[in-house]
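First, one chain by itself in structure tokens, the form predicted alone.
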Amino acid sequence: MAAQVEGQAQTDGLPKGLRFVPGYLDRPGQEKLLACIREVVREAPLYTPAMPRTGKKMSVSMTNCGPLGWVTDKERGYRYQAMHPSTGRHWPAMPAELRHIWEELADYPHPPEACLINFYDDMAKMGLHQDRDEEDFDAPVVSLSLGDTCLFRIGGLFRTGGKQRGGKTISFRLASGDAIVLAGASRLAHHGVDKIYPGTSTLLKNGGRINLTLRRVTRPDRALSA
């Protein structure tokens, strides 16, 4: 396992429970999984989430699909709801290229719930977080890559017999094609991206990033019918 911190090869210091997949996917199934995320797209358009309680714009763009998607505003904070907050349809469904990802990367016996797609350009970022929202820390967050290069940084703080410690972050870059997965102890590590790379991929016409994180949200035992 490898990775790539501001340029620099680096073997060790990832977060245990972290797998990280350079080029995962070929540039053939790059485009095959862009079509797919275009169709999602054209149902259920791109909007700008705000945050808790400011209402202050984030810098990325996004939308879901699944039977579930994660959503954020002033008003109601983090969540998942089954419905797209500007249109009030439902999300669309997970394409079948998006669930045999999460067959082939995440161990885990059932199916995502939702996909969160992010759209960053050249001058989004998104800081340090963590993925809590969901009922069923077992299942991993499996990440994926679809554009120019960004830098990822991982660690930092984090909670442990109820209270707060420090810890370094590491960053390394993430190109198209690439995947992550947090699991195990690194299932709650706070993550965020420090900037993207312009002109590092052509594979968006107009250039920025798409995220893709597949969740699982319920427990087993309150699945939802996907």
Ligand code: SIN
Second form
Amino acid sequence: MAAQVEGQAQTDGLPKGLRFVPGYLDRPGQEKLLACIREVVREAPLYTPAMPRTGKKMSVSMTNCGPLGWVTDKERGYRYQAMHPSTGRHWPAMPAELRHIWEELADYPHPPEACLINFYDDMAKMGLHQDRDEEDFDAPVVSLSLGDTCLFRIGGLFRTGGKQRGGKTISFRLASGDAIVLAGASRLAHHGVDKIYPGTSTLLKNGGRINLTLRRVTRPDRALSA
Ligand code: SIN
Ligand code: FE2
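Requested next: the structure of the form predicted together with the ligand (the form predicted alone having been shown above).
Up next: the whole complex, starting with the chain shown before.
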């Protein structure tokens, strides 16, 4: 059975190495960041990605900014690439605001290369998965929530020494402005979004939730030039 943390932010039982920073961005900070994201989306529109092999459409729509972006499709599966799959253009540059968030939270000496922008409407969710398409797991994944609150789930199967073993998952709410950092032992933890709570934020005029995940993709010694 999954542990459930309702209401108040609580860090008991979270995977080791995970940092949860409720209220990392105040409302003006959230508005400023949202304005940057809107500009990115104007250049690199949200699109609906498809799962590898089955081609099943995801319920979340996505885009990216930075030198690389995370994409998935039926034929080629999960990967990073420099171009938007629909427009064929390079992803927009990563706004300074996002680089600043990485500098404050990542505790990692090299800049992020990708920011995946996920948009959840009222019905969208994301199944449990690991973020493992990056070359360097020493770099954390820094995640920021904007808009409606979601029920986030983390834990479950961990891969240790090549073996899968079961484990409990824990779920808790992420609200607009909350940050989490998947670092250390939590870097490869399974995580997902069980549901969105519509009407819990006034940040996005038409509702929904935006999640931003900042990632280092390449090993620093093989870095793309900035
Ligand atoms: C993700 O794992 O890519 C998104 C997580 C979230 O939406 O909080
Ligand atoms: Fe993820």
